[in-house]
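Heads up, the chain below is alone and in the form predicted alone; it's given as C-alpha coordinates.
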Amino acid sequence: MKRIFITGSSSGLGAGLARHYAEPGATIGLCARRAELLTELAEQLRARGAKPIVLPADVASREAMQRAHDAFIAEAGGAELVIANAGVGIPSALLEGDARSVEQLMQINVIGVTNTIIPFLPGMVAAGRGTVVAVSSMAGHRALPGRAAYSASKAAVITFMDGLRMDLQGSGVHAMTLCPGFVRTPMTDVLTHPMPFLVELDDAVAIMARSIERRDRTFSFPWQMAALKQVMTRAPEWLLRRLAPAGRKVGTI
(Lines of atoms letter the chains of each structure in order from A and count residues from 1; the text may use other names and numbers.)
(Lines give C-alpha, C1' and ligand atoms only; values in the text may rest on other atoms or scores of the structure.)
Protein backbone atom coordinates (compact mmCIF):
# COMPACT_ATOMS: atom_id res chain seq x y z
CA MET A 1 0.00 0.00 0.00
CA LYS A 2 1.77 3.11 -1.25
CA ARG A 3 -0.86 5.87 -0.91
CA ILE A 4 -1.98 6.24 2.68
CA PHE A 5 -4.08 8.86 4.47
CA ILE A 6 -4.02 9.03 8.29
CA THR A 7 -5.94 11.32 10.64
CA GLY A 8 -4.78 12.14 14.14
CA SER A 9 -1.25 11.83 12.78
CA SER A 10 0.32 14.66 14.78
CA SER A 11 1.17 12.31 17.69
CA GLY A 12 0.51 8.94 19.27
CA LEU A 13 -0.81 6.07 17.18
CA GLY A 14 -1.35 8.20 14.08
CA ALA A 15 2.25 9.41 14.02
CA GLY A 16 3.46 5.90 14.80
CA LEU A 17 1.50 4.43 11.90
CA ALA A 18 2.81 7.14 9.56
CA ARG A 19 6.39 6.29 10.52
CA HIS A 20 5.66 2.58 10.09
CA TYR A 21 4.45 3.01 6.52
CA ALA A 22 7.14 5.53 5.54
CA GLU A 23 9.39 3.98 2.89
CA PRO A 24 10.64 4.92 -0.56
CA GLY A 25 7.73 5.29 -2.96
CA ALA A 26 5.08 5.75 -0.26
CA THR A 27 2.88 8.86 -0.25
CA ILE A 28 1.43 9.56 3.18
CA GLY A 29 -1.25 12.15 3.91
CA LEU A 30 -0.83 13.59 7.41
CA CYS A 31 -4.04 15.08 8.74
CA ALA A 32 -4.55 16.70 12.15
CA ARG A 33 -5.22 20.12 13.64
CA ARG A 34 -1.66 20.87 14.80
CA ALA A 35 0.16 21.87 11.64
CA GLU A 36 3.51 22.42 13.34
CA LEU A 37 3.64 18.83 14.59
CA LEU A 38 2.63 17.52 11.16
CA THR A 39 5.48 19.50 9.61
CA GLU A 40 7.98 18.00 12.07
CA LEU A 41 6.71 14.49 11.32
CA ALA A 42 6.86 15.16 7.59
CA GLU A 43 10.60 15.77 7.87
CA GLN A 44 11.03 12.39 9.55
CA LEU A 45 9.08 10.67 6.78
CA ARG A 46 11.12 12.38 4.05
CA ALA A 47 14.28 11.11 5.72
CA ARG A 48 12.90 7.59 5.24
CA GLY A 49 12.26 8.17 1.55
CA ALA A 50 8.50 8.72 1.74
CA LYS A 51 6.54 11.64 0.31
CA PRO A 52 4.47 13.30 3.05
CA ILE A 53 1.52 15.58 2.32
CA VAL A 54 0.71 17.87 5.23
CA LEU A 55 -3.04 18.49 5.47
CA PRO A 56 -4.03 20.45 8.59
CA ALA A 57 -7.76 19.98 9.23
CA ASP A 58 -10.32 19.39 11.96
CA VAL A 59 -11.99 16.01 11.44
CA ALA A 60 -15.19 17.39 12.97
CA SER A 61 -15.59 19.67 9.92
CA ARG A 62 -17.09 17.92 6.90
CA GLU A 63 -15.99 20.74 4.60
CA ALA A 64 -12.41 20.71 5.90
CA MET A 65 -12.13 16.96 5.47
CA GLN A 66 -13.53 17.11 1.95
CA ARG A 67 -10.84 19.68 1.12
CA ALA A 68 -8.18 17.45 2.71
CA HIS A 69 -9.39 14.51 0.64
CA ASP A 70 -9.41 16.55 -2.56
CA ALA A 71 -5.89 17.86 -1.93
CA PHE A 72 -4.54 14.39 -1.18
CA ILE A 73 -6.13 12.79 -4.25
CA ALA A 74 -4.94 15.63 -6.48
CA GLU A 75 -1.34 15.06 -5.41
CA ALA A 76 -1.29 11.31 -4.74
CA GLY A 77 -3.68 10.23 -7.51
CA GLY A 78 -5.64 7.86 -5.30
CA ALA A 79 -5.58 6.00 -1.99
CA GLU A 80 -5.04 2.37 -1.01
CA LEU A 81 -5.31 2.80 2.76
CA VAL A 82 -7.30 5.31 4.82
CA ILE A 83 -6.96 5.24 8.61
CA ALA A 84 -9.47 7.28 10.64
CA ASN A 85 -7.45 7.43 13.83
CA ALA A 86 -8.32 10.81 15.35
CA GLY A 87 -10.16 10.59 18.66
CA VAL A 88 -10.42 12.21 22.07
CA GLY A 89 -11.55 11.56 25.61
CA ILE A 90 -13.10 14.71 27.06
CA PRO A 91 -14.24 15.10 30.69
CA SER A 92 -17.94 15.85 30.82
CA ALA A 93 -20.57 16.81 33.37
CA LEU A 94 -23.47 14.56 32.43
CA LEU A 95 -25.19 14.66 35.79
CA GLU A 96 -24.87 18.43 35.91
CA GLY A 97 -26.89 18.72 32.70
CA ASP A 98 -24.06 20.02 30.49
CA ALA A 99 -24.11 18.32 27.07
CA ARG A 100 -21.53 20.51 25.31
CA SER A 101 -18.52 18.29 25.96
CA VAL A 102 -20.49 15.22 24.86
CA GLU A 103 -21.40 16.96 21.61
CA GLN A 104 -17.74 17.80 21.00
CA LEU A 105 -16.64 14.22 21.72
CA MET A 106 -19.22 12.76 19.35
CA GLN A 107 -18.27 15.23 16.62
CA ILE A 108 -14.64 14.09 16.77
CA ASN A 109 -14.94 10.40 17.62
CA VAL A 110 -17.94 9.53 15.43
CA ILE A 111 -18.55 12.25 12.83
CA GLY A 112 -14.78 12.60 12.45
CA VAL A 113 -14.65 8.97 11.29
CA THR A 114 -17.43 9.38 8.73
CA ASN A 115 -16.00 12.71 7.55
CA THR A 116 -12.67 10.96 6.95
CA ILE A 117 -13.76 7.74 5.28
CA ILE A 118 -16.80 8.60 3.16
CA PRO A 119 -15.08 11.02 0.71
CA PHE A 120 -12.60 8.29 -0.24
CA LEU A 121 -15.17 5.58 -0.96
CA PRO A 122 -16.21 6.48 -4.54
CA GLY A 123 -12.64 6.55 -5.80
CA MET A 124 -11.65 3.37 -4.01
CA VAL A 125 -14.74 1.51 -5.23
CA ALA A 126 -14.07 2.71 -8.79
CA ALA A 127 -10.50 1.39 -8.50
CA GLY A 128 -11.81 -1.88 -7.05
CA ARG A 129 -9.35 -2.02 -4.18
CA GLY A 130 -8.31 -0.47 -0.89
CA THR A 131 -8.83 -0.65 2.86
CA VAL A 132 -10.57 1.83 5.17
CA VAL A 133 -9.77 1.54 8.85
CA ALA A 134 -11.39 3.14 11.89
CA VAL A 135 -9.65 3.14 15.27
CA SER A 136 -12.20 2.46 17.99
CA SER A 137 -11.41 1.13 21.48
CA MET A 138 -11.96 -1.79 23.80
CA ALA A 139 -14.37 0.59 25.55
CA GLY A 140 -16.65 0.31 22.53
CA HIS A 141 -17.55 -3.28 23.37
CA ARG A 142 -19.48 -2.41 26.54
CA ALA A 143 -20.61 0.76 28.27
CA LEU A 144 -18.52 1.47 31.36
CA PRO A 145 -19.35 3.60 34.41
CA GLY A 146 -17.86 7.07 34.16
CA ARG A 147 -17.33 6.62 30.41
CA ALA A 148 -20.84 6.73 29.01
CA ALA A 149 -20.13 9.14 26.16
CA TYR A 150 -16.71 7.73 25.29
CA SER A 151 -17.98 4.13 25.24
CA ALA A 152 -20.99 5.15 23.15
CA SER A 153 -18.82 6.96 20.60
CA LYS A 154 -16.51 3.98 20.18
CA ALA A 155 -19.45 1.56 19.93
CA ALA A 156 -20.92 3.73 17.18
CA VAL A 157 -17.66 3.47 15.23
CA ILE A 158 -17.67 -0.34 15.46
CA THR A 159 -21.30 -0.54 14.31
CA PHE A 160 -20.78 1.91 11.44
CA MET A 161 -17.76 0.02 10.13
CA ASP A 162 -19.59 -3.33 10.41
CA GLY A 163 -22.41 -1.99 8.26
CA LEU A 164 -20.05 -0.31 5.82
CA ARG A 165 -18.14 -3.55 5.34
CA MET A 166 -21.35 -5.27 4.29
CA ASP A 167 -22.19 -2.39 1.93
CA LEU A 168 -18.75 -2.80 0.33
CA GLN A 169 -19.07 -6.56 -0.17
CA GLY A 170 -17.82 -7.50 -3.62
CA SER A 171 -16.35 -4.06 -4.34
CA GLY A 172 -12.73 -4.96 -3.58
CA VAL A 173 -12.70 -2.37 -0.77
CA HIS A 174 -12.52 -3.60 2.82
CA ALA A 175 -13.74 -1.80 5.97
CA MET A 176 -12.35 -2.79 9.35
CA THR A 177 -12.09 -1.61 12.94
CA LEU A 178 -9.16 -1.71 15.35
CA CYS A 179 -9.99 -1.75 19.08
CA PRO A 180 -6.89 -1.15 21.19
CA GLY A 181 -6.78 -1.35 24.95
CA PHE A 182 -4.37 0.94 26.78
CA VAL A 183 -1.48 2.15 24.61
CA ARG A 184 1.29 4.44 25.85
CA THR A 185 0.54 7.73 24.05
CA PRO A 186 0.21 11.39 25.07
CA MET A 187 -3.51 10.71 25.66
CA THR A 188 -2.86 7.97 28.21
CA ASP A 189 0.14 9.73 29.79
CA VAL A 190 -2.25 12.06 31.62
CA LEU A 191 -4.34 9.24 33.12
CA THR A 192 -3.80 8.50 36.81
CA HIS A 193 -5.79 5.27 37.19
CA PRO A 194 -4.24 1.82 36.58
CA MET A 195 -3.89 0.79 32.93
CA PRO A 196 -3.81 -3.01 32.80
CA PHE A 197 -1.89 -4.69 29.96
CA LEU A 198 -0.47 -1.37 28.76
CA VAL A 199 1.07 -1.72 25.28
CA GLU A 200 4.07 0.33 24.17
CA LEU A 201 3.44 2.52 21.14
CA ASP A 202 5.75 0.75 18.69
CA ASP A 203 4.35 -2.65 19.67
CA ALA A 204 0.78 -1.38 19.18
CA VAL A 205 1.63 0.00 15.75
CA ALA A 206 3.14 -3.33 14.68
CA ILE A 207 0.04 -5.20 15.91
CA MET A 208 -2.27 -2.80 14.06
CA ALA A 209 -0.27 -3.01 10.83
CA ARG A 210 -0.42 -6.81 10.86
CA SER A 211 -4.18 -6.69 11.41
CA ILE A 212 -4.57 -4.26 8.49
CA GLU A 213 -2.47 -6.54 6.28
CA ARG A 214 -4.69 -9.51 7.20
CA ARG A 215 -7.79 -7.43 6.49
CA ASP A 216 -9.41 -8.38 9.76
CA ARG A 217 -12.96 -7.26 10.47
CA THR A 218 -12.95 -6.08 14.09
CA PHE A 219 -9.66 -6.69 15.86
CA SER A 220 -9.17 -6.11 19.59
CA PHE A 221 -5.80 -6.10 21.34
CA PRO A 222 -3.77 -6.87 23.37
CA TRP A 223 -4.84 -10.48 23.63
CA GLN A 224 -5.39 -10.20 27.37
CA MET A 225 -7.91 -7.38 26.87
CA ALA A 226 -9.50 -9.24 23.95
CA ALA A 227 -10.03 -12.22 26.24
CA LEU A 228 -11.56 -9.94 28.88
CA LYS A 229 -13.98 -8.67 26.24
CA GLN A 230 -15.93 -11.89 26.63
CA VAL A 231 -16.30 -11.15 30.33
CA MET A 232 -17.08 -7.47 29.80
CA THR A 233 -19.91 -8.11 27.38
CA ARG A 234 -21.58 -10.61 29.72
CA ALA A 235 -20.81 -9.17 33.16
CA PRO A 236 -23.69 -7.75 35.23
CA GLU A 237 -23.69 -3.99 35.78
CA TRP A 238 -22.90 -4.29 39.49
CA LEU A 239 -19.63 -6.04 38.63
CA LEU A 240 -18.65 -3.41 36.05
CA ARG A 241 -19.30 -0.67 38.61
CA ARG A 242 -17.09 -2.46 41.11
CA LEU A 243 -14.25 -3.04 38.64
CA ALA A 244 -14.27 0.49 37.20
CA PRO A 245 -11.04 2.43 37.86
CA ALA A 246 -11.07 4.08 41.26
CA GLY A 247 -10.92 7.82 41.68
CA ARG A 248 -13.00 8.71 38.61
CA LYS A 249 -15.70 11.25 39.38
CA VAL A 250 -19.30 10.53 38.52
CA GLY A 251 -20.26 12.32 35.32
CA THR A 252 -16.86 12.24 33.60
CA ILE A 253 -16.11 10.32 30.43
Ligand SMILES: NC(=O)c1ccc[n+]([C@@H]2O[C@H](COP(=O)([O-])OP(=O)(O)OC[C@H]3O[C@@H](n4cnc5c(N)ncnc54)[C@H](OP(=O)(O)O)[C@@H]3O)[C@@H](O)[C@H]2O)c1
The other form holds:
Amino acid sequence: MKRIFITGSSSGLGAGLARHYAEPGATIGLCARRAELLTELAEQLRARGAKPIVLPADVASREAMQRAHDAFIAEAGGAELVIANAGVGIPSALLEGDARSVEQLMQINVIGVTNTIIPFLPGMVAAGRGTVVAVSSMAGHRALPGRAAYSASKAAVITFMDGLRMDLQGSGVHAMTLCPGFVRTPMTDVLTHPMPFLVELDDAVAIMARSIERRDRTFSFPWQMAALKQVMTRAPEWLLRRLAPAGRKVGTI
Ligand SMILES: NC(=O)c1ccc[n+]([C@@H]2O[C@H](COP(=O)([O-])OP(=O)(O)OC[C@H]3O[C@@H](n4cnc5c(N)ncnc54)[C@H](OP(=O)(O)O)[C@@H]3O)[C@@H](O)[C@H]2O)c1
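Write the structure block of the form predicted in complex with the named molecule for the protein whose form predicted alone appears above.
Complete assembly follows, chain above in first position.
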Protein backbone atom coordinates (compact mmCIF):
# COMPACT_ATOMS: atom_id res chain seq x y z
CA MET A 1 0.00 0.00 0.00
CA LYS A 2 2.39 2.69 -1.15
CA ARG A 3 0.18 5.09 -3.11
CA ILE A 4 -2.94 6.01 -1.22
CA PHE A 5 -5.72 8.53 -1.92
CA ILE A 6 -8.00 9.48 1.00
CA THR A 7 -11.01 11.82 0.99
CA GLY A 8 -12.16 13.55 4.14
CA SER A 9 -8.55 13.67 5.28
CA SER A 10 -8.76 17.15 6.81
CA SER A 11 -10.27 15.70 10.00
CA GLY A 12 -11.27 12.66 12.05
CA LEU A 13 -10.98 9.20 10.51
CA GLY A 14 -9.54 10.41 7.19
CA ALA A 15 -6.71 12.34 8.88
CA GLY A 16 -6.12 9.40 11.23
CA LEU A 17 -5.83 6.98 8.31
CA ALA A 18 -3.44 9.33 6.50
CA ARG A 19 -1.20 9.44 9.59
CA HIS A 20 -1.43 5.65 9.91
CA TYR A 21 -0.17 5.05 6.37
CA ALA A 22 2.53 7.76 6.53
CA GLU A 23 5.94 6.11 6.28
CA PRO A 24 9.01 6.47 4.07
CA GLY A 25 8.14 5.56 0.48
CA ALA A 26 4.39 6.17 0.86
CA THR A 27 2.64 8.75 -1.32
CA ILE A 28 -0.61 9.98 0.23
CA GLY A 29 -3.22 12.07 -1.58
CA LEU A 30 -5.08 14.29 0.88
CA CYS A 31 -8.49 15.41 -0.33
CA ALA A 32 -11.13 17.55 1.42
CA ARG A 33 -12.46 21.11 1.13
CA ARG A 34 -10.41 22.79 3.91
CA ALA A 35 -7.04 23.23 2.21
CA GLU A 36 -5.35 24.80 5.25
CA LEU A 37 -6.01 21.69 7.36
CA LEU A 38 -4.69 19.46 4.58
CA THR A 39 -1.52 21.57 4.38
CA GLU A 40 -1.01 21.26 8.16
CA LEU A 41 -1.48 17.49 7.97
CA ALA A 42 0.90 17.30 4.99
CA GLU A 43 3.65 18.75 7.22
CA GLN A 44 3.09 15.97 9.78
CA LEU A 45 3.18 13.30 7.06
CA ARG A 46 6.38 14.73 5.61
CA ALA A 47 7.96 14.55 9.08
CA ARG A 48 7.19 10.82 9.04
CA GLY A 49 8.99 10.41 5.71
CA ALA A 50 5.89 10.16 3.49
CA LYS A 51 5.18 12.23 0.39
CA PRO A 52 1.84 14.03 0.78
CA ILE A 53 -0.07 15.51 -2.15
CA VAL A 54 -2.60 18.15 -1.12
CA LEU A 55 -5.66 18.04 -3.35
CA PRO A 56 -8.40 20.36 -2.08
CA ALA A 57 -11.75 19.40 -3.67
CA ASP A 58 -15.44 19.01 -2.96
CA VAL A 59 -16.39 15.33 -3.39
CA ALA A 60 -19.85 16.43 -4.52
CA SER A 61 -18.31 17.75 -7.76
CA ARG A 62 -17.57 15.10 -10.38
CA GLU A 63 -15.33 17.49 -12.32
CA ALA A 64 -13.33 18.48 -9.24
CA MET A 65 -12.81 14.83 -8.27
CA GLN A 66 -11.71 13.92 -11.80
CA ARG A 67 -9.15 16.76 -11.57
CA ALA A 68 -8.01 15.55 -8.11
CA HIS A 69 -7.58 12.02 -9.53
CA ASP A 70 -5.66 13.32 -12.57
CA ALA A 71 -3.34 15.42 -10.38
CA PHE A 72 -2.70 12.48 -8.03
CA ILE A 73 -1.93 10.04 -10.85
CA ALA A 74 0.29 12.61 -12.62
CA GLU A 75 2.46 12.85 -9.50
CA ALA A 76 2.17 9.34 -7.99
CA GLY A 77 1.93 7.34 -11.24
CA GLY A 78 -0.82 5.06 -9.88
CA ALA A 79 -2.78 4.08 -6.79
CA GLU A 80 -2.92 0.91 -4.68
CA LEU A 81 -5.51 2.14 -2.17
CA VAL A 82 -8.39 4.60 -2.51
CA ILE A 83 -10.45 5.42 0.58
CA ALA A 84 -13.73 7.28 0.00
CA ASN A 85 -14.17 8.44 3.56
CA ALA A 86 -15.62 11.97 3.29
CA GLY A 87 -19.10 12.20 4.73
CA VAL A 88 -21.46 14.44 6.65
CA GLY A 89 -24.34 14.05 9.07
CA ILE A 90 -26.47 17.04 8.11
CA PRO A 91 -29.65 17.24 10.22
CA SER A 92 -32.59 16.65 7.87
CA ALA A 93 -35.65 18.87 8.28
CA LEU A 94 -37.92 16.23 6.78
CA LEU A 95 -40.99 17.08 8.80
CA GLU A 96 -40.59 20.77 7.96
CA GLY A 97 -40.89 19.85 4.28
CA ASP A 98 -37.36 20.94 3.32
CA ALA A 99 -35.72 18.50 0.88
CA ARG A 100 -32.53 20.53 0.34
CA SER A 101 -30.60 19.05 3.28
CA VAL A 102 -31.29 15.53 2.00
CA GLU A 103 -30.13 16.47 -1.49
CA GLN A 104 -26.91 17.94 -0.07
CA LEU A 105 -26.28 14.90 2.13
CA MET A 106 -26.83 12.40 -0.70
CA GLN A 107 -24.58 14.45 -2.99
CA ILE A 108 -21.71 14.16 -0.47
CA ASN A 109 -22.29 10.75 1.16
CA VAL A 110 -23.35 8.79 -1.95
CA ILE A 111 -22.31 10.67 -5.11
CA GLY A 112 -19.13 11.77 -3.31
CA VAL A 113 -18.16 8.10 -2.97
CA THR A 114 -18.80 7.30 -6.63
CA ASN A 115 -17.06 10.55 -7.72
CA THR A 116 -14.02 9.44 -5.70
CA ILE A 117 -13.74 5.79 -6.66
CA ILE A 118 -14.83 5.56 -10.31
CA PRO A 119 -12.03 7.71 -11.86
CA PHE A 120 -9.43 5.37 -10.31
CA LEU A 121 -10.95 2.12 -11.61
CA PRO A 122 -9.54 2.00 -15.18
CA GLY A 123 -5.95 2.50 -13.97
CA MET A 124 -6.28 0.02 -11.11
CA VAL A 125 -7.90 -2.62 -13.33
CA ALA A 126 -5.14 -2.12 -15.93
CA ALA A 127 -2.55 -2.61 -13.16
CA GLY A 128 -4.46 -5.69 -11.97
CA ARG A 129 -4.29 -4.78 -8.30
CA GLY A 130 -5.48 -2.43 -5.57
CA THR A 131 -8.30 -1.85 -3.13
CA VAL A 132 -11.10 0.71 -3.15
CA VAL A 133 -12.73 1.35 0.21
CA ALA A 134 -15.91 3.23 1.10
CA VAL A 135 -16.60 4.38 4.65
CA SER A 136 -20.27 3.74 5.40
CA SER A 137 -21.71 3.37 8.92
CA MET A 138 -23.53 0.98 11.24
CA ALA A 139 -26.48 3.29 10.47
CA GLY A 140 -26.42 1.87 6.93
CA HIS A 141 -27.65 -1.49 8.22
CA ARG A 142 -30.95 -0.22 9.64
CA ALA A 143 -32.85 3.07 9.45
CA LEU A 144 -33.10 4.91 12.76
CA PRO A 145 -35.56 7.62 13.78
CA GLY A 146 -34.31 11.10 12.80
CA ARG A 147 -31.58 9.62 10.63
CA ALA A 148 -33.57 8.54 7.59
CA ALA A 149 -31.40 10.37 5.07
CA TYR A 150 -28.08 9.52 6.74
CA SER A 151 -29.03 5.83 7.08
CA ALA A 152 -30.26 5.73 3.47
CA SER A 153 -27.03 7.32 2.20
CA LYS A 154 -24.90 4.81 4.08
CA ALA A 155 -27.07 1.86 2.95
CA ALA A 156 -26.65 3.05 -0.65
CA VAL A 157 -22.87 3.01 -0.20
CA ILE A 158 -22.89 -0.57 1.12
CA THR A 159 -25.04 -1.76 -1.80
CA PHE A 160 -23.00 0.13 -4.40
CA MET A 161 -19.75 -1.37 -3.13
CA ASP A 162 -21.31 -4.88 -3.04
CA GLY A 163 -22.20 -4.53 -6.72
CA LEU A 164 -18.86 -3.00 -7.66
CA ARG A 165 -17.02 -5.89 -5.97
CA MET A 166 -18.86 -8.34 -8.23
CA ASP A 167 -18.07 -6.23 -11.29
CA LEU A 168 -14.38 -6.28 -10.30
CA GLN A 169 -14.29 -10.05 -9.80
CA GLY A 170 -11.16 -11.48 -11.42
CA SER A 171 -9.60 -8.05 -12.05
CA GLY A 172 -7.28 -8.14 -9.04
CA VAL A 173 -9.00 -5.01 -7.65
CA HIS A 174 -11.04 -5.39 -4.46
CA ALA A 175 -14.00 -3.23 -3.35
CA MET A 176 -14.94 -3.13 0.32
CA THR A 177 -16.96 -1.18 2.86
CA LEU A 178 -16.17 -0.19 6.44
CA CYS A 179 -19.09 0.41 8.81
CA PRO A 180 -18.00 2.15 12.03
CA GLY A 181 -20.21 2.46 15.06
CA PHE A 182 -19.51 5.56 17.16
CA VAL A 183 -15.94 6.88 16.88
CA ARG A 184 -14.62 9.95 18.74
CA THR A 185 -14.12 12.53 15.94
CA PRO A 186 -15.31 16.11 15.32
CA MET A 187 -18.48 14.56 13.83
CA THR A 188 -19.47 12.92 17.11
CA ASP A 189 -18.04 15.68 19.35
CA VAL A 190 -21.18 17.72 18.69
CA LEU A 191 -23.63 14.93 19.53
CA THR A 192 -25.39 15.06 22.88
CA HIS A 193 -27.15 11.68 22.88
CA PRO A 194 -25.55 8.54 24.38
CA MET A 195 -22.99 6.84 22.11
CA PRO A 196 -22.74 3.20 23.16
CA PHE A 197 -19.40 1.44 22.63
CA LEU A 198 -17.69 4.69 21.52
CA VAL A 199 -14.27 3.88 20.00
CA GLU A 200 -11.25 6.20 20.31
CA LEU A 201 -9.94 7.52 16.98
CA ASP A 202 -6.58 5.74 16.95
CA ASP A 203 -8.21 2.42 17.87
CA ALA A 204 -10.77 2.85 15.07
CA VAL A 205 -8.02 3.66 12.55
CA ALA A 206 -6.07 0.52 13.57
CA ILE A 207 -9.23 -1.63 13.24
CA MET A 208 -9.98 -0.14 9.80
CA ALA A 209 -6.41 -0.63 8.56
CA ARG A 210 -6.47 -4.29 9.63
CA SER A 211 -9.76 -4.83 7.80
CA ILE A 212 -8.31 -3.21 4.65
CA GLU A 213 -5.24 -5.46 4.96
CA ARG A 214 -7.51 -8.55 5.21
CA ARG A 215 -9.51 -7.38 2.18
CA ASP A 216 -12.81 -7.86 3.99
CA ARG A 217 -16.05 -7.27 2.10
CA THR A 218 -18.30 -5.33 4.49
CA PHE A 219 -16.75 -4.92 7.94
CA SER A 220 -18.67 -3.49 10.91
CA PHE A 221 -17.05 -2.47 14.18
CA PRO A 222 -16.68 -2.38 17.15
CA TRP A 223 -17.60 -6.00 17.69
CA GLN A 224 -20.27 -5.10 20.25
CA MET A 225 -22.06 -2.99 17.62
CA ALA A 226 -21.54 -5.67 14.98
CA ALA A 227 -23.16 -8.20 17.33
CA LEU A 228 -26.00 -5.76 18.04
CA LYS A 229 -26.48 -5.39 14.28
CA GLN A 230 -28.22 -8.76 14.18
CA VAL A 231 -30.68 -7.52 16.79
CA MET A 232 -31.10 -4.08 15.19
CA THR A 233 -31.87 -5.43 11.73
CA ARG A 234 -34.64 -7.63 13.18
CA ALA A 235 -35.96 -5.20 15.83
CA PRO A 236 -39.52 -3.91 15.41
CA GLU A 237 -39.92 -0.18 14.67
CA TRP A 238 -41.58 0.54 18.03
CA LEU A 239 -38.41 -0.67 19.77
CA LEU A 240 -36.15 1.49 17.60
CA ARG A 241 -38.36 4.54 18.36
CA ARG A 242 -37.95 3.76 22.06
CA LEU A 243 -34.18 3.35 21.80
CA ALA A 244 -33.73 6.62 19.86
CA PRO A 245 -36.63 8.81 21.03
CA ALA A 246 -34.72 12.06 20.36
CA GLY A 247 -34.12 11.01 16.77
CA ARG A 248 -36.81 13.24 15.33
CA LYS A 249 -34.78 16.30 16.38
CA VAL A 250 -31.21 15.03 16.01
CA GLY A 251 -30.39 14.09 12.44
CA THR A 252 -26.81 12.94 12.62
CA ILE A 253 -24.93 9.61 12.80
N1 LIG B 1 -17.36 9.32 13.76
C2 LIG B 1 -18.26 8.38 13.74
O3 LIG B 1 -18.77 7.96 14.80
C4 LIG B 1 -18.69 7.75 12.45
C5 LIG B 1 -19.53 6.63 12.52
C6 LIG B 1 -19.95 6.02 11.35
C7 LIG B 1 -19.51 6.50 10.13
N8 LIG B 1 -18.71 7.59 10.08
C9 LIG B 1 -18.29 8.06 8.76
O10 LIG B 1 -16.89 8.21 8.75
C11 LIG B 1 -16.54 9.21 7.78
C12 LIG B 1 -15.57 10.19 8.42
O13 LIG B 1 -16.24 10.85 9.47
P14 LIG B 1 -15.51 11.50 10.73
O15 LIG B 1 -16.18 10.96 11.93
O16 LIG B 1 -14.06 11.40 10.58
O17 LIG B 1 -16.02 13.00 10.60
P18 LIG B 1 -15.28 14.39 10.45
O19 LIG B 1 -14.16 14.50 11.43
O20 LIG B 1 -16.37 15.40 10.47
O21 LIG B 1 -14.63 14.32 9.00
C22 LIG B 1 -15.40 14.39 7.84
C23 LIG B 1 -14.47 14.65 6.69
O24 LIG B 1 -15.24 14.68 5.48
C25 LIG B 1 -14.84 15.81 4.74
N26 LIG B 1 -15.91 16.30 3.89
C27 LIG B 1 -17.19 16.57 4.24
N28 LIG B 1 -17.86 17.04 3.19
C29 LIG B 1 -16.99 17.05 2.15
C30 LIG B 1 -17.09 17.44 0.80
N31 LIG B 1 -18.24 17.93 0.29
N32 LIG B 1 -16.00 17.32 0.00
C33 LIG B 1 -14.83 16.85 0.51
N34 LIG B 1 -14.68 16.46 1.78
C35 LIG B 1 -15.75 16.58 2.59
C36 LIG B 1 -14.45 16.85 5.79
O37 LIG B 1 -13.53 17.78 5.24
P38 LIG B 1 -13.86 19.28 4.80
O39 LIG B 1 -14.91 19.80 5.72
O40 LIG B 1 -12.53 19.95 4.94
O41 LIG B 1 -14.30 19.18 3.39
C42 LIG B 1 -13.75 15.98 6.80
O43 LIG B 1 -12.40 15.81 6.46
C44 LIG B 1 -17.85 9.84 7.31
O45 LIG B 1 -18.22 9.26 6.07
C46 LIG B 1 -18.83 9.44 8.39
O47 LIG B 1 -20.16 9.38 7.92
C48 LIG B 1 -18.28 8.23 11.21
